[in-house]
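Just the one chain here, laid out as structure tokens, in the form predicted alone.
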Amino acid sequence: MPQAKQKLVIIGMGDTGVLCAVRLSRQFDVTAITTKTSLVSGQELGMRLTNPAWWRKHYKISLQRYRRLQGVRLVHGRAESIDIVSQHVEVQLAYGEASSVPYDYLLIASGASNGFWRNDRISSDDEIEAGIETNAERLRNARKIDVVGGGPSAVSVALNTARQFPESTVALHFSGQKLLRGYHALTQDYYAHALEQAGVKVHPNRRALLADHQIDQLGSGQLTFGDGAVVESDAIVWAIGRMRPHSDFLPDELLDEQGFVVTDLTLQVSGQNNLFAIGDVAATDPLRSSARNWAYRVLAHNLGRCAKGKEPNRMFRPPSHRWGSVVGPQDDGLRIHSQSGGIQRLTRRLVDRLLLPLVVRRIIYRGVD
């Protein structure tokens, strides 16, 4: 008689979630925590705000769609607390009732608010849906767009933004010296030199003033800055990188100052042999890296050796640089920005037949229906 498989339980079902889940589906039971029925990518931002029929198509997939995710249980929900001593969790679920799903294995991959585009809200795609293309619309109605903050999103907006609609005014206001900071000086400098071009008005050394609640929405109306510059605005996308990570319901011996979980070098939870975590969540490196960088693999290896008793034997180690897309598909392409500096330049035919199509959905992600 065949054994039983081993109970996995994944919280969190955003890319490193959904990537670990496709690759543990087949060794595990696995169960799936999620606020969302639908991956609803973090990356790529200005696209979403600026071309969300595109940003849908790839960036926004049924959980249903994926094909190593079909023997996966799905539970639409919030996890509330985890017992680590008796191995289960506790789960608000969408519709008010509570549950409680055991496990043998816990993967924590629930992520970080981030902005508006990023939560712990329990969500229908038709909450969505909806949100999406009011931000989306009320950036396309705008004239005057302010976007706060420095890192990747926020160049991402400004830079799509203002290719998109150059009718409009674009202003990106962030604290620091320079922009992209963890990237290579090259890349910084290359962005610095595209927002130039594309007329984007870029305010280094300026702190925006405002309240936590500001930051979950895209609004309009008045900003105020440290240095007393006021300006109004018919846009305001908040995009600061204030990170709050999804671990309220998580022990707090697992966490660290900022409430991130924290990791060994193989990305188990540390003093715990049954708990591993990954992503945004996870405090492997100043800027989190595991929420890229392949640390997906580094993951799912190490987990398949505990469960059949052996020891992790792969490490995550966080690059020198980050590394990867700041922008998105544009026009005349994507490029790929290196950890030492260097561009990749892909054609965007080549993109939307090749790179999407068949190296992401076919290759990375085993395959979407």
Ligand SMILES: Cc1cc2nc3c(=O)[nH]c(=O)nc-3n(C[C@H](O)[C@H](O)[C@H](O)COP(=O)(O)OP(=O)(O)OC[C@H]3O[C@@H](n4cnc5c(N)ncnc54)[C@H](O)[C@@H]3O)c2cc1C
Given for the second form:
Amino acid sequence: MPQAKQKLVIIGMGDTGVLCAVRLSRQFDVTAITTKTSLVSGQELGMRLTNPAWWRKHYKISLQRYRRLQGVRLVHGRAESIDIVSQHVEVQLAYGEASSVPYDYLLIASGASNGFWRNDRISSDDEIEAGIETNAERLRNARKIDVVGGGPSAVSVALNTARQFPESTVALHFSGQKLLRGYHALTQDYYAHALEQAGVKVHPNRRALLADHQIDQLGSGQLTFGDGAVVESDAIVWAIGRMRPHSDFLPDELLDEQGFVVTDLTLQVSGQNNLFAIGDVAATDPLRSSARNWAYRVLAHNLGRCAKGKEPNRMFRPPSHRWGSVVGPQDDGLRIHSQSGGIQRLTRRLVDRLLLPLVVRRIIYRGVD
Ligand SMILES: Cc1cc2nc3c(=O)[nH]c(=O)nc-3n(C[C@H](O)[C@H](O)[C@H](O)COP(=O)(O)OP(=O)(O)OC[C@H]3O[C@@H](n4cnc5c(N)ncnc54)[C@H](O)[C@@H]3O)c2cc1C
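Got the form predicted alone; could you also share the form predicted in complex with this ligand?
Full complex below, order starting with the chain above.
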């Protein structure tokens, strides 16, 4: 009689949960606990707000459309707690009841919130659609747009809004001296120049005062700064990179002081042979960069070995600088910034006809119907 497959439970089906699931669904009996019934990517916030039709097509995809998820049990709900002794996850289901899901291996891929566009709430597809539309419309109708933050999300929103809505006034406020901390100096300079060219008013060394609830919505009204200055705005986008890990369902012993999951280079949770973590919830390196940098390959390989009774033997080695696209595809193509500050530009035609359908959907995600 063939041996039963081991049970793998994945918590969170965002960018990394799906990337791992499509690689492990044949070897394991996979159950995925997911607050959303689609992959709602955190990528390309600027495009999501300024070109929601394009963004939806590429970054909000029903989980049922992924070919390699066909045999995966999708549980629409939220993990509420785990018991690492009895190896169970307690789940609040989307429609009221609770359920207990057993596992042999557990993968934590629950991400983090860093603004209104990412959360750990149970949501229907209709609610997500409505949110995307409402926010895009609010920005489209705003005459004065203020973006707060100096990281890639903030730069992406400021540059895309300035280019798409040239009749609006766009300002970018951030507390540091330089934009894009963690990127190479050449990349930082490139975007300082691009923002200026697009007419964005860039205000470095300017700390905006934040009320707790504000970060979770695209607001409007008064924006107050530490130096006492106040501006009136039609749309305020908070993108200050304040990461709040989605980890309240995990025992404290698995978490660091900020609530991120402590992992080894193998992407195993430290001290736990059958728990793995990846993506924004995982404290893999100072930039917590395992959602990028091909970490899903390391994880799938190591988990696969564990299931065969072997030791994990691949290590996640993050780069020293951030790299990749910052603002998404523009009319003149997609710029990919290397760790050493170099730029590779792919034409829009190449992105829309080859990169996204063939490389991303067919090769990286192993087929999307
Ligand atoms: C090219 C590129 C561009 C990017 N641009 C941006 C950008 O503009 N803005 C930005 O913010 N980031 C951006 N990023 C970062 C990227 O979005 C994140 O690093 C990535 O989404 C993290 O993936 P994740 O799987 O860790 O988390 P997520 O994709 O956030 O997925 C986590 C999922 O788990 C769910 N979940 C949470 N808690 C539970 C629970 N208890 N039970 C069940 N499910 C749960 C969440 O609701 C969510 O669906 C970019 C990355 C790249 C590569």
